[in-house]
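Have a look below at one chain only, the form predicted on its own, in structure tokens format.
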Amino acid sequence: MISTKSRLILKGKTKEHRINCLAIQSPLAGVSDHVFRKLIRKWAPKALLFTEMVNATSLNLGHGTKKIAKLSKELGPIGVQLFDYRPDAMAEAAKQAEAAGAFLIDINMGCPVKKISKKGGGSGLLKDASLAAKIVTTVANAVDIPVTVKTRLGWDEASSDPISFGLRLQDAGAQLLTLHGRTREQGFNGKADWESIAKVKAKLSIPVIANGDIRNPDNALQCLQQTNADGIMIGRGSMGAPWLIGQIDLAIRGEPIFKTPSAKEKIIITLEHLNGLIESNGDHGLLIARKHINWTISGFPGSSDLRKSLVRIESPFKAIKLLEESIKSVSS
């Protein structure tokens, strides 16, 4: 049965932190910057959103500060997800994120990328539960805001024991666990194992958020039904669809869901996204925008030709002009 709760309450050291939207946007490297988050806010003003994943050691050395620099100016709660295998480095970076205005600190224990996991960060921590627990405790002791963890079912199927791992993190001070229904070995292949998420949810007392294979409101409701999770985290499904969090939020609340944007609306969204990226990154913003253009400009007549033209343009001015002309010419 789907939970009727409309919010989650996490305990910081000095006050409660309320999550008022049970559809949460996942941290996405190279995607979930402040421009993308601003778009999501149009449809999901109360949702918990995340920065891109931040390397704790790099942040302590003064790199990557752009990812957290404007948190205090954003509307709605923003979590900062950190990764590293050094407890002290994680704690120092968490303090910086808290000072910048982070709503909570999320510790990445699931990223399957080899250059991260082979050094012991991300999903590498799945192989060392003691170190994973130490990182959680060290970070929780360093900040006043809640500390949460995003992880996977295990390193591989043979060693997978997500219940024991989750309980270890809970005892260490994690306030919430987001569980992706695949092992590190699977990466993003195969089908997410929602049943295993349900088993973890049944054993933990802290909130559990389900993640994996959620691409539309129906998926979200099915996942909640099967897992009894406390909420849903959407990752790749939102790429090119910043409105999806809002649609899923309404579905969970049992309210009417707005229609997916029309062709003209998708082009308008793309133009707004491009302008925001150029304002933030200069001409380089066009290069960043190309992946978003590939994702968003799709699913309508003429989208393929428009998409191909846009990703070949080397001038931001010409890309903006083409989008403006397309808005005028598209029928709906």
Ligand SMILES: Cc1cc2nc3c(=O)[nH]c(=O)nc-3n(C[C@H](O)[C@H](O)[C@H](O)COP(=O)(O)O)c2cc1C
The other form holds:
Amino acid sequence: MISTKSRLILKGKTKEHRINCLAIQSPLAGVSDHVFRKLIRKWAPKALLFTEMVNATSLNLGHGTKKIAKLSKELGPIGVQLFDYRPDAMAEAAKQAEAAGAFLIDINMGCPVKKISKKGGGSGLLKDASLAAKIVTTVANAVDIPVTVKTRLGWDEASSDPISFGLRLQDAGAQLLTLHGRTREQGFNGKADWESIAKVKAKLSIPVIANGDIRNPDNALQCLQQTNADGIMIGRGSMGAPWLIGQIDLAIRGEPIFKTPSAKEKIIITLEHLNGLIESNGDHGLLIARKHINWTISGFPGSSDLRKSLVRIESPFKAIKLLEESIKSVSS
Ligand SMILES: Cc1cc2nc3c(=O)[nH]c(=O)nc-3n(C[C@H](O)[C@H](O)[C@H](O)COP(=O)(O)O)c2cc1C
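Right, the form predicted on its own is done, so what does the form predicted together with this ligand look like?
And the full complex, kicking off with our chain again.
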């Protein structure tokens, strides 16, 4: 594995896989669908983006295929994140995702949702390093593309040992480790512990990606400096701000950063997002769009009123009309 200042190189079985942008988009359940990814691409054409986490067993049973259906048509690298606790189910699903056009397979070892972790998947794997390693090896044997892991610092503070866990995954064949600087017990509380990420980075030979509380180009650079990580992953900061990965990429490259979109541009982005969700989901697209509307339509005069009106509207046609009118009436 080689990491340089501007790219990461992962070794697949038959060829190298280059990541030419050190700012990476998090997998975000309920958020990072293909419509969201298409928006991010405008500002970050080379970034590694992720699907929402996909249940491996469901994929094998033919459900959840929508999450990987359009991968081959998308521009740029897309990682498929899988979760489960059964190595063979994970391997089967990984093959499907590879055939669909995945750039890499990421294994979720951090999801705190009880339904998942109590069966042993997601963050449940933090309690069973042997099974976690077996999943990595089984999946890596099944596909040609790189296999990576996204995890947390541990199940709880008392049992946290991310260096041993990371080394175990590295030995099992993981090509890259993304570390969210919190334990499962913490959920999203407290501050992400970048110091602990730095300690893991210092011990592993595979690339380590720092994750947690990166919200803007300045603190992205701070995180890179503090952790010496090979890249950073951004989750919540990009919700409602599909341009953020692009801004952070430029900051890392030391290039001038474009301005955050104006009020008018934010409304245009929201309209595009809504249209994409309706195209993909029919009228239900409006319901899915509501959270994005809440996040993006903010921070400018009149945004609160516009947001409130938009989330009350029940017809996609009326929501589109209101956005179109707002684009005309807003000054910049
Ligand atoms: C709405 C939401 C959905 C998430 N879905 C996933 C997921 O599918 N897979 C995953 O590994 N992490 C998921 N996460 C965790 C994020 O990827 C990320 O690790 C976490 O939010 C910390 O990074 P941040 O501070 O940049 O948000 C999710 C987080 C949120 C808020």
